[in-house]
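One chain is shown next in structure tokens, namely the form predicted alone.
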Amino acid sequence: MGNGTGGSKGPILVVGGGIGGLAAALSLSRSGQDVVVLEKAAQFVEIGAGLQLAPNATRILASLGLMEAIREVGVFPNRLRLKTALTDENLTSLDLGEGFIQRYGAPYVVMHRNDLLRILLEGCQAQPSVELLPGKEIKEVENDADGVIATCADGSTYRGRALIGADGLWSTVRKRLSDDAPVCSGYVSYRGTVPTERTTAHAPLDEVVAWIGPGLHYVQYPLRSGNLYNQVAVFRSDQYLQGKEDWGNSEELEEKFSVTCEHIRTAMPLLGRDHRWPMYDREPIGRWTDGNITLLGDAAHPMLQYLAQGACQAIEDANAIGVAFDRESGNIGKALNVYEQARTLRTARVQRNARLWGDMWHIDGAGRLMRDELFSRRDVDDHSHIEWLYGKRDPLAASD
């Protein structure tokens, strides 16, 4: 039976070695815990391309000592911009410069998902109290008198004082707490990167730009110090609504975006077509904890990407659970309860707002005209819709 690095008290087991799981391992190790990370895949890798990190996440990454490494590979854009997908008109923007950084205490960063995972992995590898075990697919987790037991597909078992399920959208650990299923939005995403010099049409290289339109949107921004360019195309699939099995295919992608502005149509030939991502979330649940087992990241609160907060909220979770174990030293039950109370209401708000922003981005008809009018009239210094999300807060505050 595996014992990890836990000594007489046993370690904290983290199921899942993605961004949330590794951030949790690093946060817990810095609060004095021994941690064993059990990752299903044979290697610690991230699938996907670009990732946006708002100040609510970058403040935490800075506190974990990772900002220097992030600066080497990240891009620090000067502006977020919304435009119309049909006509390429400007709607509104958000300045991310010095005033923004001073306001929120940290910058806005865009980077490759694999780069962030590598930085977190190296951070964990530098901690003697963190043991990283790939190739460990979890089949069962259970509470016992001494804490928790995790049983893997290869027959190995691991004991710990507590277990954190950070195993993503299709979480095995979540099944202990809820019999719900992921909710398909009927939208599908195509995304990928190309060398910046090869891009046929790109936005200003100091901006993150989203073109929004009826049932679709397109996003562009630079990665890896500006050497790579990230593109994302998202659309609502009529074929999904018709119940077709091969919904959201590349032919439907071309058809949907044929009505968009020249900039998007010029950029699209370099968009990757080899993989598509159907977009799912789940309904919020009020209870994440069963005994000494709890949830984190997408296992707890998978969300649609319209606020660019999936990874950010997982990083907030990781910070909160590290702080909870630090403040409630020796009392696992209290630490998990404090963590759950701090995170469930906030993440539910982010999940619901992500859905709302998706509806707003994709509305048509009179609603689209009203949205465009409201966005175009917005004062560029208005932070009223994001202060609650990006602003500094106690990581264990029970509500916003």
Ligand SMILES: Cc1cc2nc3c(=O)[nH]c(=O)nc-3n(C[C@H](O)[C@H](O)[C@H](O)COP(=O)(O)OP(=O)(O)OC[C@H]3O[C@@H](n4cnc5c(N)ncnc54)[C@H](O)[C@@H]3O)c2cc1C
Given for the second form:
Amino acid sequence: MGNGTGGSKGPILVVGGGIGGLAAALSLSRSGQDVVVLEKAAQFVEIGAGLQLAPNATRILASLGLMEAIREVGVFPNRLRLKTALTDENLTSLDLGEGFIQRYGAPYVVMHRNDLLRILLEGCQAQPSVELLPGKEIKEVENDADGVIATCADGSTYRGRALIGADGLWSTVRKRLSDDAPVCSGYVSYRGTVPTERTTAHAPLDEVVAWIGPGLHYVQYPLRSGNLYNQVAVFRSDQYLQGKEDWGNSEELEEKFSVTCEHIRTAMPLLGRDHRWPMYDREPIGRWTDGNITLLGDAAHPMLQYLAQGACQAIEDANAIGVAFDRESGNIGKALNVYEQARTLRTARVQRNARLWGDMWHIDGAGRLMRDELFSRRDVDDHSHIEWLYGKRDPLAASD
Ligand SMILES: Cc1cc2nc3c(=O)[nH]c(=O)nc-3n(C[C@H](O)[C@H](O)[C@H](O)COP(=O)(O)OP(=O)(O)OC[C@H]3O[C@@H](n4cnc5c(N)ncnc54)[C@H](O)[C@@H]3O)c2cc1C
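Form predicted alone done, so how does the form predicted in complex with this ligand look?
Full complex below, order starting with the chain above.
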């Protein structure tokens, strides 16, 4: 038998030590819970490049005491801007300055995802009540009379009074709750960073810019106090529709972006091509909890990245579960129920909106002309489309 004392005195097991799992461990430990994090990788690391964190997430990170560390490595952009990918024209922008920070009580931050993971990891390491166990791949989880039992690939088992599956898009824990599968969007993403002084074309260094166009988009923003520059290219693969195995390869990337504006074509030679990310989400499910086992982050609600909210929603989940255990300490069933009630509708709405936002970015024909017209007419002080997402809210509010 591995760690854990079993029964109602056992720890809370968190399966997966990504952004969601570590944020949950930190939030729960601050609510007075003992936590064991079981991570399959040999180390706690993130692959990929930049991450945008909106104020619905940075408010929580601040409340977890992490803002000082974030300030050291994060970038606080002054503006989010949308431009056309084919002609490099301005469509609309969102001011992220003092007024925005006052309005939402926290800043918009862009940072390297591994920097955020390290900050969360150090936060967990500073908590004596969090045990971090890398190299532990969970194969099976079960409810039993004493709580939960998790069995690892190496044969070790861990007992706890509750278990949170924060094991990502391909979650093992989710299989207990649903037989659904990830939905492939047919889009693929390439992303990477380059030292800012080496970039061949960059946007103003205080902006996050997305160039949107038919079936594709390109994003640029600075990271690591401005020393690194992040680039992301996303496109719809025709080869996916043709059933080709290596769909979305770098030749298709070149071909798709050959029609884009000069800025993108000048920037692209330095875009990372060594890894491609086919993009998946899942349909929302209404039930995340089975006995003392629940889900969090991408395991619960994987979404397309067009609203830049996957990690932000995982951080909201982490906060909600910490608050639920704090309010309902001693009654695990109630705490998990309150958590599920608070999170399923909201995250389903974000999942759905992420798909719609993607459709809007990638539309062509008359729809594209109408979108461009509407975006160009938008009052830059109009926050009505983001209020529901970024605005302050009770973490345990039962619906949105
Ligand atoms: C191109 C792209 C851009 C994005 N940009 C943004 C953005 O700007 N802002 C934003 O908020 N979100 C963004 N996202 C989404 C965000 O990256 C994810 O939503 C977030 O990382 C999910 O975190 P997680 O901890 O739930 O899952 P993951 O990061 O997938 O972590 C899961 C962890 O569980 C571990 N694990 C898996 N199986 C097991 C097992 N059986 N046993 C033990 N451990 C296991 C894994 O090794 C991993 O460490 C983007 C996503 C993509 C693809």
